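In structure tokens, the next block holds one chain alone, the form predicted alone.
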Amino acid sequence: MNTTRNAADVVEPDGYAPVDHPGVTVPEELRCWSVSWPEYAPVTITPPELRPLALTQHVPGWAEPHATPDMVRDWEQRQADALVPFELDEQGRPLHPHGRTGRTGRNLGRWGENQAADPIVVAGTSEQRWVLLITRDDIGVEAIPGGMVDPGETAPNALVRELREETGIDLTDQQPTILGRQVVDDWRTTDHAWVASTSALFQLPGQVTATAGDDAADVCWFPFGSLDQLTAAVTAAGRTLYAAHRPLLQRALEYLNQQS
């Protein structure tokens, strides 16, 4: 008989589970928060640096100290700021606006939404239409060059940033096209911290040079025609499609053909 187990799904003796472990299967029937399942047991997936022996020693420059949600103090404010509106338990957890996700803990920034910028370059025009992409340096797949927005940033200035610090590409003077804001479908997510990205265009006439920055391993120009040629051309280049970025490709996509 196959004992082998996948790593991901090792729940250590102290009750964490690895960063990248599936979670517990949700049902759809059951993935609402108003659904009752008391039987409803997660998989906690906190790193070791963002636990609360560590925080009292030392808080990681990008994450805020509170160990556990109830700690928060301006639930109130963060919901009013919020890209995606979302509800607070009766324990005062920020609830995924999505529903269950099978994980708990905080493997991000902030306990509730973290903001996202991420920019979608295009150069060109139809058949001759291209995308830039970045691998990313955590989990090496090819993916929009975004990242989160900074305390007191706003989701604008964080889409130049981001852009210029991964890929070298400097659009301040560039006024992008707001495709939307929505909660993505980040490998961190779990019920109580969550990413939500403000997407936005910027259309270029031709292909410029970028050079890999910050979170970037490499960065690279795709042809664009439609979702499935960028797969293909993704996969041919023995790279993988970040899978929560192919809504926001879509949506730049549908909104390009719109006005071609």
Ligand code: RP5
Second form
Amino acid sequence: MNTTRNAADVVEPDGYAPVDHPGVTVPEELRCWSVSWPEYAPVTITPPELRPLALTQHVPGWAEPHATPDMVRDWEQRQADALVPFELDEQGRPLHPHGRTGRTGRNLGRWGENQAADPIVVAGTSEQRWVLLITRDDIGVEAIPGGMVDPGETAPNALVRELREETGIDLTDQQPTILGRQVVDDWRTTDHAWVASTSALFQLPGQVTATAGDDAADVCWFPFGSLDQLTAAVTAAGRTLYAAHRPLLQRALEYLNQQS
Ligand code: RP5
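Can you swap the form predicted alone for the form predicted together with this ligand?
Full complex below, order starting with the chain above.
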């Protein structure tokens, strides 16, 4: 699990750890769920507002009300709708598709897969190319201006809506290229709640004006000839590239390089 925040290692007396706790170390040979590991004791990172008692009093608008995954009744449907296939364990808990994460509980809206949409907006040509990133206002890193797909919303609609809400850029009339659907190593990931994203490429002839909106402390165009160039530019700006988005950006570069 990658996290750019200072990870406190202290587990509170009530059994809950801070949401940015890195979790117990999972050796690669024990990552797979099919490998038995009776001593495995992941750290619980559920934030105060999603803990069982709190949920009996108030359910945040962005979260489902179920305090534990066995309270979810539509697992078959969720599995059928998943962007990335996942299984349930014998206790009825959804299992992260990539195996053990070292952390348990939930710090996302839903148990199991949480669907996101990540619009990668690129301006210019292979000679001189830029990508649009926001500074996330929660963890302070440079990220694709993506967000969660709303209930009943399609991924293409979410791509356009998130881009508009976070950057003020409206690309409703553009047909993006879907690059892939993949699990994102989101900082909120646990064994039983994770993010899978539809990433898509929007190509513009040149930069357009962007304004930081929802969830964005800033929005900026960065040079995007390669991932190294982008990383260097972000670092030179005194910022950090969101590690979880590197594979998505890499995939966009591969697509763009094939085109040129
Ligand atoms: C990332 O968090 C996803 O790839 C997407 O960019 C974003 C969705 O979460 P919110 O921005 O809605 O918090 O992991």
